[in-house]
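Only one chain is given next, in C-alpha cells, and it is the form predicted alone.
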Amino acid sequence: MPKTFQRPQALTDKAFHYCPGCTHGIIHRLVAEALDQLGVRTKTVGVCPVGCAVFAYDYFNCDMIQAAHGRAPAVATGVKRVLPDRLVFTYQGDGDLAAIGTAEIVHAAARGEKITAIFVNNAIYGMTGGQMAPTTLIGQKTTTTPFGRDRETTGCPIRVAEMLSTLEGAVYVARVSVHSPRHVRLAGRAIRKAFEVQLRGQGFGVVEVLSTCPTNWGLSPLEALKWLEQEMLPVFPLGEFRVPAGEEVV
C-alpha cells in the first residue's frame, strides 16, 4: 500500500523533545516540507536559536549551525554572503529574535540580506521558565508578571511583522498561525513562499508563526489552541504585510 503521509526527508528520525501540545513540532515539519518540495535540502543551511528550539540541529536533516543567543541573523548573513548559492534560514523564538536579538533582525532586514527568518511567537519565554517576553500580551500572567503584564511599567507587546514590514530591505513579511488544520496549511504556504523569495535573490523574508506554550501558559493543549485563537489573534492579526513588487497581498 502506498504511503500518503510520511516523515519529510528534511527531518531526521529523532523524536522531538518538546512539551505535549507545543506546536514547534508542527512548524518544524512545515519548514522541512517546504525544503523537500523545493528540492533544496542538500543546499540548505539552518541556524538554530537559544531557546526551546536550541536542539533543532538534531531534527533538521540539512546543514545546521548553532548561534549565540539572538545572533542567528548575523550568523546567517555571514553564511549567505560566503555561500550565496545556499538557502539560509534562521529558526528563532520571541526571546531570541525580539529581545536579545532585536538589533540583529532589524538590521538584517534593513540591509535586505537574502536570508529567511522563521519567527516563532508564543508570547512567553518557554525554555527559561515562563517569564514575560517582548510579545507577552497586556494582562497576560507570567512568572515575572504574576498579576498580568502592565502597560504602564512594561509597555506593550512588540508586533514584529508590522515593524519589519516598514523596512525597504524586507521583501516578504507574513504572520501565520498553527492553531487549526486550515491555518497549518496556510502557514506552510507562507514558509515556502518566503523560501522562494530567497531563491529568486529578491531579499530578506520573515514568517512570524503564532505558536502555543501549554506548559508555561498553564493550559491543556486544547485550551492553549483556543487561547491562541481568542487572545493572540486580535493582538497579532494574520496576513501578509509585505510582498515582492508586483504581487498582491493575501
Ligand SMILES: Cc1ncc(C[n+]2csc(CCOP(=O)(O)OP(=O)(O)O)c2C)c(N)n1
The other form holds:
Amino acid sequence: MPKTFQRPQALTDKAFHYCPGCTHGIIHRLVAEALDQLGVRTKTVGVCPVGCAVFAYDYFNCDMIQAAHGRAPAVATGVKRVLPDRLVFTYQGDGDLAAIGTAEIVHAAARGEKITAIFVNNAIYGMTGGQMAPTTLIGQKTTTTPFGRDRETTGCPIRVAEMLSTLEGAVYVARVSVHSPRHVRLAGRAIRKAFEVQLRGQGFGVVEVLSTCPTNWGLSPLEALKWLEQEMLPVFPLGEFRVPAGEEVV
Amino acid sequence: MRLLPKVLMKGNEAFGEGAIRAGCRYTFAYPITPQSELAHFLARRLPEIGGVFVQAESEVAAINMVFGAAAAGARVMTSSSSPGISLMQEGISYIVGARLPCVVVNIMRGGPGLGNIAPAQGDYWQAVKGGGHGDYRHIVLAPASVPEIIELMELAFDLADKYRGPVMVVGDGILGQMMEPVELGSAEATPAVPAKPWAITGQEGRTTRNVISSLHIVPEENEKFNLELAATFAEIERVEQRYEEYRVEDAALVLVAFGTVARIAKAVVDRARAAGLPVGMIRPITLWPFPRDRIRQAVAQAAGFLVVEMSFGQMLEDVRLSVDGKKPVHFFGRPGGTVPTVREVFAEVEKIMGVTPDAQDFSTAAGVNR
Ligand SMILES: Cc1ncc(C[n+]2csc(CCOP(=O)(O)OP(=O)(O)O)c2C)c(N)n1
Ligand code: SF4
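For comparison with the form predicted alone, would you give the structure of this protein in the form predicted together with this ligand?
Once more the chain from above appears, this time first in line as the rest of the complex follows.
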C-alpha cells in the first residue's frame, strides 16, 4: 500500500514536549510540511523564541538559532542580511512577539525584511505559568488577571495581524486557526504562501495562528478547541489581510 | 607591499576603516552622540564594497541583528555610546552564551542616566566585569590614538574569531573627534577569516544540521559549558594582556591610565621628568585581560602608583588588586564628562612625591581622590 501520510522530513524524530492537546505540535508540523513541499529544508534557518517553543530547535530538522525573548525578528534580520538566498523564519508566541518583542516585529515588517514570522497566538503566556498576554481576551482569567482581564486597567487585546497589515513592508499577512481539520489545511496553505512570498523576495510575511493552551486555560484538549472557536474567533477574525500586489485574497 | 601615503583621519572614521580592513561587511547600529560619525561613515562605505549597514530601531535590536549575522558566519560589528551599550547588555550576554564572535564599539560619555555627551570612562566596570547577566567576561581594547584605533579594530575581529566571543573596543568623544595622520599600509584584499563550520547557513553541503543556542536546561550541562568558558577566559588572561609603557625603567611613581587619559598622563610624565622627578606610565591596552603581570613586576621597583581616570575610580580597583597592598596606589579622577588637565595631574604627582608641602592632603577643588 502506498504511504500517504508520514513524518515530514523537516521534523526530527524527537518527541514533542508540548502538553496533551496543545496545538504547538500541529503548527510545527504545518511549518515542516511547507518546507518539505517547497524543497527548501537545507536552505532554511529557523529562529526559536523564548516561550513554550524554546526547544523548537530540537524539532525542526534544519539549521536553527535560539533568540532572546522577543528578539527573533532582529536575529532573523541579521541572518537574512548575511544570507539573502536562504529562507529565514521565526516562530514566536504572543508574549514573545506582541509584548516584549513588539518593536522588533513592527520594524522588521516596516523594513520589509524578507523573513517570515509564524506567530502563535494562544491568548496567554504558556511557559511561565499562564499570565496575561497582550492577546488575552476581555474577561479571560489568567494567573495575573485572577478576576478576568479588565479593560479599564489592562486594556484590550492587540490584533497583531490587523496592526501589521497597515505597514507597506508587510506584503503577506494572514490569520489562521488550527481548531478543525479544515482550518488546519487552510493554515498550512497560508504558511506555505508566506514562505513563497519570501522566496520570491517580495518582503515581510507573517502568519498569525490561533492556538490552544489547555493547560493554562484550565480546559480539556477538546474544550480548548471549542473555546478557541467560540471565544477567540469573534475577537480575532480569520483571513488574509495583505497579499502581494496583483494577487487575490483567498 | 605597496605603501600608501599618510592620510589625515578622524577617530570615529578610523573605527570604521579598521573594521572594513578587518573584513567586516555588516554593521547594525542605532544613532547616538558622540559616535554617530562612525555610523555615518559605515552607512556610506559599506554599500560601496558590497556590505550592509542597517539602522536598527534600538540598540536592543541592533545587538540582536549582530547576534544573527555573527551566527550566520559574518564578521560583524555595532557601535554605540554608554546608554546604548547598557541596552545591549542582554544581547552581549546571549552572544557569549552562544559563543559568537563580533565587535562592539563603545564611545563612552558622561553618565549615569542620560548624563552628557562629553568624554568619560565611567563604563569601565560595565565593560570589564561582564556587564550583562551570567558568569562571563569579554576582551576589552582601549586605543589611545587614531592609528591605534585602526590597528586595534583589526585585532578585535581576529581575537573575536580566535576565542569565539564578543570583543569591545572603547573610546570617548575626544578620541572620536581627534584627527591624526594614519598610514594605511598595503591595501590588501579581504583578510583571511577562519572557517566557521558551526555557522547556521542552511544545512546544504553539510551532513548534519547546525544549532546555535545559549540554553543548557540541565544545570550540570550548563556548568560544563561555564567551565569551558572559564578555561577560555583563563587562556585569554594568560596570553592576551597588552600594554604600553613609557619611562617606567627607573620610575619611583608609575602612572596608570588608559585611552585619552593616557595621552594626558604621558605629558605629565614628560613634565615630571623635566622637573627631575622619576615618573613613568603604564597604559593598559587590554582593559580585560588587565595587564596585571606588568603592574606586579613594577611593584618591585616603584615606590607607588597613581591611577588617573575620567571616572571616580574604576580601573583603580584592578590596579589595587594587582599591587595587592604592597605599595600605595593613589588616585586622581574627573568623573561625569570632565577631563583632567596636565596641570592638575602634575600637581597630584608633586603632592605624592612630597614636592609640595601639602603632600598628605589629597583633596582638590576639582576632581576626586580615593
Ligand atoms: C527578558 C525575559 N523576560 C522574561 C522572560 C520569561 N518568559 C519566558 S517565556 C515568557 C512568555 C512566553 O509566552 P508566549 O510568548 O506567549 O509563548 P508560549 O509559552 O505561550 O508559547 C516569559 C515572560 C524571559 N525568558 N526573558
Ligand atoms: S503550557 Fe500551554 S502552550 Fe505551553 S505546551 Fe502546555 S499547552 Fe502548550
